[in-house]
Amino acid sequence: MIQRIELNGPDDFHLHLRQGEQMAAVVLDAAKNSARALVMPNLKIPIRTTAEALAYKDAIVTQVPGTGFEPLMSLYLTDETPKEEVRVAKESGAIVAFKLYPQGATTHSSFGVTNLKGRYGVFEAMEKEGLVLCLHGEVTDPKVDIFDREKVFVDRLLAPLAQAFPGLKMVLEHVTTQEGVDFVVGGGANLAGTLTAHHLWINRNDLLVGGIKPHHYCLPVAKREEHRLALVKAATSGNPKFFLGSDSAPHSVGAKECASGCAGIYTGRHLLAYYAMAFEQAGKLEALADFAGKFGAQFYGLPVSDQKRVLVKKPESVPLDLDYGTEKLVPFRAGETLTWTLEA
């Protein structure tokens, strides 16, 4: 029985760090669990230019001196993003991706794209420069059921986009459906998908049965059990098209436990333990190292990190809450005992 796991890196290719005192409350968790992380640009005022991203990166690095943690930066794609910004982003050496949010799809997405075809000039520039397009894969058509939004996005928007730009690297982020998994598997080498720790654990029953669980609410929303099992199979398959992207998204208790609660689950404190337990339950613990530390780096054209993180088979309790600036947040699986612990 495996009692110790050594991981290169790892890399987290989808992370929310917020700003100010809220960032200060969570960024050390990120640095403990990962060597590099792709930081999302959907702040209250989004990161839309290279200059803004570089300033944000400096603010992050200032919070984690001596850790070796490297933020990889992304820009928020809007209907007004000029294609010239792609060249500037590439030349900076710090920007590795643009993030596409359909307008209104999730937290702080009001600046998002309303017309995908209207962005084709930017996609052509990204294809030329070798930058990655990260996609929040949901449609926002009110006639589409919330549990079908990823499937419809894949059929209606992603399939034509992949056909139009076969050389554009794209990541379908936080995949939640069998259809999403199938599309990534069947797509070209330019297409990959990230899988979160929480979507490997919860289905929609965990959100709704026995009363609404606001701390299990995220977007894309958790789906049926058959879809959760498809995600676990993809994560543990050894297919290099799938890699770690936590989508760890902190929100205060007050922002979650209210009449219109925010979408997002905070997995940052115990991230690697959540993944290790899911892989172990699937009988594929040996597949975790490549999923967490190799496949994402390869897709993004980065060297595999020479940093190491070690997990040991040791119980650790998840706190009921964590400090979040002047407020509190509730972490994923609060109050439960995990079977893996990140070695100091």
Ligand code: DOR
The other form holds:
Amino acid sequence: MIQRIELNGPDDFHLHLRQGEQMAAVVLDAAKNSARALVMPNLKIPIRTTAEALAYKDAIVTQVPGTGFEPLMSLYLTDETPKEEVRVAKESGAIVAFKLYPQGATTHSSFGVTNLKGRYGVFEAMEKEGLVLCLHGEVTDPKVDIFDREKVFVDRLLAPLAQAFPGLKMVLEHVTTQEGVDFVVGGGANLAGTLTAHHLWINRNDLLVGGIKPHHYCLPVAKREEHRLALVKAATSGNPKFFLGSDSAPHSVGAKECASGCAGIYTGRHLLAYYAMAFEQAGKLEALADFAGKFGAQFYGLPVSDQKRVLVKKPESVPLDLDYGTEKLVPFRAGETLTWTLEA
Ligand code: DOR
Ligand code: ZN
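What would the structure be for the form predicted in complex with the ligand, given that what you showed me was the form predicted on its own?
Once more the chain from above appears, this time first in line as the rest of the complex follows.
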């Protein structure tokens, strides 16, 4: 039985770090679990310009001196993003992607895009500069059931987009459905998908059966068990189109446990252990290293990281809560014992 796993990097290609004291509370977890992370730009006031992203990057690295942690930055795409910003972003060397949030789809998405066609000029510029378009793949049409929003996004928006821009690198973020997996698998080499640790673990029963579980609520919302199984299969398949993107998204206990709880699951502290357990349960532990440390880098055109992380087969308990600035947050699988531990 495997007792020790050595991983290059790893890279987390989808991470929320927030800002201020909330960032200070979670950024070290990121630096411990990953060498590089693509930081999402959905702050309360989103990161829309290269200058803002550079300042945000500075604020992040100042918090984790001596760790070698490298934040890869993304810009928040709005209806107003000028196509000139694409070249400026590319020339900065710090920005690797634009993030598209359909307006109203999730946390801090009120500045998001309302008209995809109106953004085609920006996409052309991104295609030319080799920047990646990261997609929150859910429609916001109130007539579409929340469990169908990813599938409908793929049919209505992503399929025409992929056809119009065969040379634009696109990532369907946090894939949660068989349909999303199938579309990524069937698409060109320009199309990839990230898979979160929590979506490899939970289905919609884990959210709703036996009492509502706010700490299992995220967007896209967890789907039926057959979809979870499709995600595990994709993650462990060795297909380089699928790689690690945690979508670790901290919210305070108060913001989660209330009448209109925020979407987001905090996996940052024990991230690699959650993935290792999911891969092990699928009998595919040997597929973890490429998923976590190679395929994403390849897709983004980055060298494989020269950092390493080691997981050892040793029990570790997940605390019931963690400090989050002046508040607390509840980590994923709080109170449970994990079977893999990240070596210090
Ligand atoms: O669950 C989520 N939380 N999904 C998202 O798309 C955003 C994230 C957040 O920022 O809290
Ligand atoms: Zn996210």
